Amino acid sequence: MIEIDTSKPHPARMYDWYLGGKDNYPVDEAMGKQMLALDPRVPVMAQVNRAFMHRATRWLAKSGVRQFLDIGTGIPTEPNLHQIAQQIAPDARVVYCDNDPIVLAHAAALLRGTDEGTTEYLQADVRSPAAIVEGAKKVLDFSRPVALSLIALLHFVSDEDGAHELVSRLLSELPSGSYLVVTHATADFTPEESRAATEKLKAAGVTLALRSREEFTRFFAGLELVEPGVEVPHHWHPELGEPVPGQDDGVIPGYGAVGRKP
């Protein structure tokens, strides 16, 4: 039986209550609305956020890779990454992953009327980048590009747990020719709002590191960035998607990027 811990909230339950949802708890739903009443946009953001991974697995795709390791997938909401990927190119592979156990609860869900074999989950933290690969190996061929996908993951691993050191150990898994594709939270925009949300979500338990445009780019030091390079996620090829309601009300406090790797 999968254990679920609700005596705490969980960045990817958050996510989903913003994003409307149902399999979310009280606790991510009380802290969601401290979010809300910091910055009332935030379920603006996460929709932005969703249309960024859209957009990139558009690109990524139409620019013929054929793998991808979503790292933090989330709950699923659709359409999905693989679902994205699999429209362009149906035999596009795709490896979810996630530490949260309701996200496993719902894998079956998630995967139901894929092809056997090119769309699997892990549950897994990215902390552990040694047993991402390990799994991922089991349907990714890692002699071939695959496109590293961390979606709002990385503002929830501290400069502690080694954040940069875990996406460059992750990136040196791949071959020439894949791509880091990452969204991030920033102060650079709202300071003190963010000052009080990094301090709710500690005392919370959750950590929130966000990063500066400097601090985040040092995630693609050696990769070629995909042009227009470090953007506010809803100016990164803004003609691979439809525009998120709202996205232009105020500011994004957050960047985009996608980086090949040479």
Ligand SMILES: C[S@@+](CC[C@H](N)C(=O)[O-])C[C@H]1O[C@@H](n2cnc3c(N)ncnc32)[C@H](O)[C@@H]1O
Second form
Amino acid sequence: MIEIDTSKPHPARMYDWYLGGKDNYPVDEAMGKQMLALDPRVPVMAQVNRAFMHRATRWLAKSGVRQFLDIGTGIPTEPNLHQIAQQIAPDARVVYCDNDPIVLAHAAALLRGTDEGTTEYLQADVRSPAAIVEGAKKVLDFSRPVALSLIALLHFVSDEDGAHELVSRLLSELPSGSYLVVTHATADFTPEESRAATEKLKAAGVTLALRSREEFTRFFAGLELVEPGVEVPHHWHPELGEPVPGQDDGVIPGYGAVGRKP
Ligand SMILES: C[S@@+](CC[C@H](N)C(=O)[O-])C[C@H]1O[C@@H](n2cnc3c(N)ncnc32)[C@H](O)[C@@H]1O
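Now show me the form predicted in complex with the named molecule; what you just gave was the form predicted alone.
Every chain and every other molecule in the complex is listed next, the one we just looked at coming first.
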């Protein structure tokens, strides 16, 4: 029996609400509305983030990557990462991972139509990297390159929980030619709204660890950044997807980047 806590908002369900999904509860909608009151463009930000995932996955699959480890997967929203990767490379293998029981509840729907052993779901917390690596190895060959995708995840992991160390630990398991893909919210562009959002979420029991450009870039220490480097997400290879309606240069208080392990 999967226990869903509907007494407080959850990031996966709020994100689903921003994207127009149905897998959220009144508590998520209420907090989502508070975020919208601070900045009405939050749903566009969610779509822009999702569109970055589409483009980065396309770029990686076209560059020859055939293995993906996606932590902080979220509630399924089509197209999902495996659908994009496997459209370009039908032999691509994908392991999804999230710690929220609502994502587990949707795992069967997420994996529908996939071949056994090519796409799997792992219920785990990014703060337990050893468990993730052990589970992922059942599907992925860690002697060959893996794209580690942490999209809109790390701003839910505090420095106290060792966000940078966790990323280094996961990367240390991957061979040369592997990639790191990250998007992350920042307070760099909208400090007042960001501070208010962080406080509201904290009062509701949700950690939001916004990071500066410098702190974001540190996730890629020791990696070669893929052109154009650290960017606002909609400026990263826009030619690989359709623009999201309503996006403009002021819209995304976040960063996105892809780095290759030498
Ligand atoms: C904003 S959603 C992003 C979903 C998807 N990656 C995307 O960008 O479209 C963040 C996801 O991270 C998950 N998450 C938050 N903290 C986590 C943790 N400590 N371990 C694993 N997943 C976590 C949430 O449950 C949620 O599904």
